[in-house]
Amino acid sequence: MSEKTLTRMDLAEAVHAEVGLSRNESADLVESVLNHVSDALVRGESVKISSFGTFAVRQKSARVGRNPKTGEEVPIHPRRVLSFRPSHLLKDRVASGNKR
């Protein structure tokens, strides 16, 4: 596998050369994207995206959890977490890069 990492900037300049608008007006329209994502999962909404997948937020209640290293027992309080539920699309897609 490689250890490249898929940045803003590069999403940025796939608009720029895909769609044609100035690399500033690309970053723009990313980061508007992005903002929009974030907004809606910050207000619980989940977000769809065909053919790619579902984020949602998920509530997790309070636990008690232990500490490994010395075995006493610590409250884990009540948190909001995100998770992402790729798409049967996506799933295929990606196995499929294994195939050489």
Contents of the next structure:
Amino acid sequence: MSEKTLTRMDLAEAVHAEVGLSRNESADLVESVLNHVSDALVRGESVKISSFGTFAVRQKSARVGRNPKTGEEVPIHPRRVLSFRPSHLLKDRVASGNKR
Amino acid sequence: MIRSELIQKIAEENPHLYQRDVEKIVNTIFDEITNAMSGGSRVELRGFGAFSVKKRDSRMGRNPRTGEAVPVEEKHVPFFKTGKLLRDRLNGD
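The structure above corresponds to the form predicted alone; please provide the structure of the form predicted together with the partner chain.
Every component of the complex follows; first up is the chain already shown.
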């Protein structure tokens, strides 16, 4: 495993290399894509990217949690969480690419 | 929202770009994340979230129909952890 960490910069570099836009504009477009995905999720929409996966917002109800250190009970408020469900293609690519 | 709607939105905001280039841009981003994870790398997008690969150890599984024990090989699965900013935004902060 290479165990590198990629960032926005690497995605922008890939867009720059693939499409030939300036590095600056490529970076702005990467940001814009992430913002559109985020905004849709904040509106409560699911975001389905075929052959990649689905981002969905789930509503969690209130429950009583516990501070594991002190044992003290603390209320956990109802909240919205994001779940990502990878597509079969992504799962297959990750499984085969990391096979020993 | 689906991939084509995302492409449409980006295209509307960037009238100077060809539609086919906008498609290429969106596809490149998700392909690049896929390739990174398939090579065992992480993709960290501050404020949005991080894509990583988790290892699942080999285990004895069971055929639910026959009850027969079957070995399940070690495997790697994609994982996404939501970034702090997006998590907060989902809850109206």
